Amino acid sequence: MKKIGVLTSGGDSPGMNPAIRAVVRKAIFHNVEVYGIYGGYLGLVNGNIKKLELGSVGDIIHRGGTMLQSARLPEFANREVQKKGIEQLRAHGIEGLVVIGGDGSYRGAKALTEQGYPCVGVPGTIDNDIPGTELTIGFDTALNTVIDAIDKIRDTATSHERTFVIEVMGRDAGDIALWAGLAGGAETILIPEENYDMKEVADRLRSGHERGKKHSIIVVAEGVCSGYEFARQLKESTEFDTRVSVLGHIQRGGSPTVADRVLASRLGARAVELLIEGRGGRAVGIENNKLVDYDIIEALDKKHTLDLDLFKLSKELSI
């Protein structure tokens, strides 16, 4: 290949940056062109297309969000839309394509493959929620911006002596609700992939009241029900003064961490090295800290799985 492209699509995560800047520069290392795609599936449609040189991605590998900007483009579905995107890669003599998102963003990037166009996924979402990867990128970033927040949050609730009810995204996949709430210590979380028992829920926050607690902390994921719902049902059950906290957009943003820029890196050229080898319809993940490869299509079809291990655990240290 020659000429390759690089677009990101629908939500953005902290770490798509430096994975841009992998694909750029390592192509441009093999001598091949790179072509940057502004604003995702809709850019590509309308042929916001520029070509990128090595100064184009510099100091941008700290930054949070996409220099290449996203929008969501639910036309993209339809055959004859996607006909449009794949002219414009031919005509400006783009042959792959690297689409770094999530499951939107695969969907697209199979269905152009599924057109006889190579191209190759990169798992850039917060949610976690990528098959075939055990991390995705931007997860590790929002897991500190919500750590962050839960840390700020239980001073408050430890001063007044409240209950307070945390809503993380997670509309589908509760990875970030779990993770953050069994790092954060807190007394009870809920997840999209396990339903939960209100009785319990109180029983739990009189048991450490009971024993001394001053304050209780609650991690809800957003595809459960909203903070502010859960707190009302909690109000009918229990006599505990509650407040609530919606984290929101402020978990997409912010300077990706260490272990975000070096997964974005290494899934980034990665891709690229699998485009030169002429090997599209691919998507790449990391296992057991190595990377992998495997077919897009196939990808689509599995499940996304969460360690129910972990969330037994976080049960047991929160008695």
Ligand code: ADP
Contents of the next structure:
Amino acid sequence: MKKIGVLTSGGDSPGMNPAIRAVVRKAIFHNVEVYGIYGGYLGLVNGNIKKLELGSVGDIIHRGGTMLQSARLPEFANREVQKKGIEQLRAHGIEGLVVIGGDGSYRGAKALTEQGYPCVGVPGTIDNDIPGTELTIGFDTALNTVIDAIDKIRDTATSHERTFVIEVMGRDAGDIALWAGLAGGAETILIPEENYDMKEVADRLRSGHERGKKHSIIVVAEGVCSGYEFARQLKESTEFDTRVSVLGHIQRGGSPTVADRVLASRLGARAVELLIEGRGGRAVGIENNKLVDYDIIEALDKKHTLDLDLFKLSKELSI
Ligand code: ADP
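For comparison with the form predicted on its own, please write out the form predicted together with ligand ADP.
To see the whole picture, the full complex is given below, headed by that same chain.
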């Protein structure tokens, strides 16, 4: 391949920029031209495509968001719309595409691959919910944002002897809640992968209070219910009155952490290698700190699994 494209799609995540940088620099290092597709699949269909040079990705390694912009185009599930995208790529002489995004973006990349156009998926989402990789780009940065918030909320919770419910993102996955809850010392973590028992939550809060704990932190994954809904249920069935904090989109922004920059650099570069080797239709990931790649169709058929041992540990440590 002598010309490849790169786009970011779906929800943005901190680390997409270092991933784009890696794609561009790795390709140019191997004398391959790179084209940026601006605005995800929408920009692809509309032909919003520009050649990227070494300098185009200068000074972005530390920036959150994505210099290529992102967009949502539900119509991309339609074969005719996908064909238009492929026509645009072919009109520019682009022979393969790196798609950086989440689950939905992978479905778009899979659809293009099934139509005979080679794509490689790079997992970019804060949710850590992509099958075929243990970590996604943006997860670590989001976690650091969440624990920074938990630490601050803990200060005020301690001063006022309060119970706080903190709602975090993650869509249908509990990874952000679990990792941040464990790292932030939350008393209770609620994840969509495990049912919760309100009596157990209340017993934990009570036993903490009885041994003099001045605060309690409950982390709720958005995939369970809203923080306000959980607080309402808690108040209804117990004596606990809580304050609620919904962290929201701050979790999607900020300068990517070292871990995310390194991960993005490795995965972005590997995606280019695969295209150069003529191995499109793959999804790249990391397992046991080694780069891996799967057939993108197989990758989507796999299920993302949350580390339940970590969940068990979080319960043992927050007695
Ligand atoms: P994310 O990639 O973060 O999961 P979305 O689910 O919004 O975000 O998906 C991003 C984009 O990927 C969508 O706006 C759409 O253009 C494309 N996409 C999603 N699902 C499909 C699908 N089944 N087939 C083709 N394209 C899809």
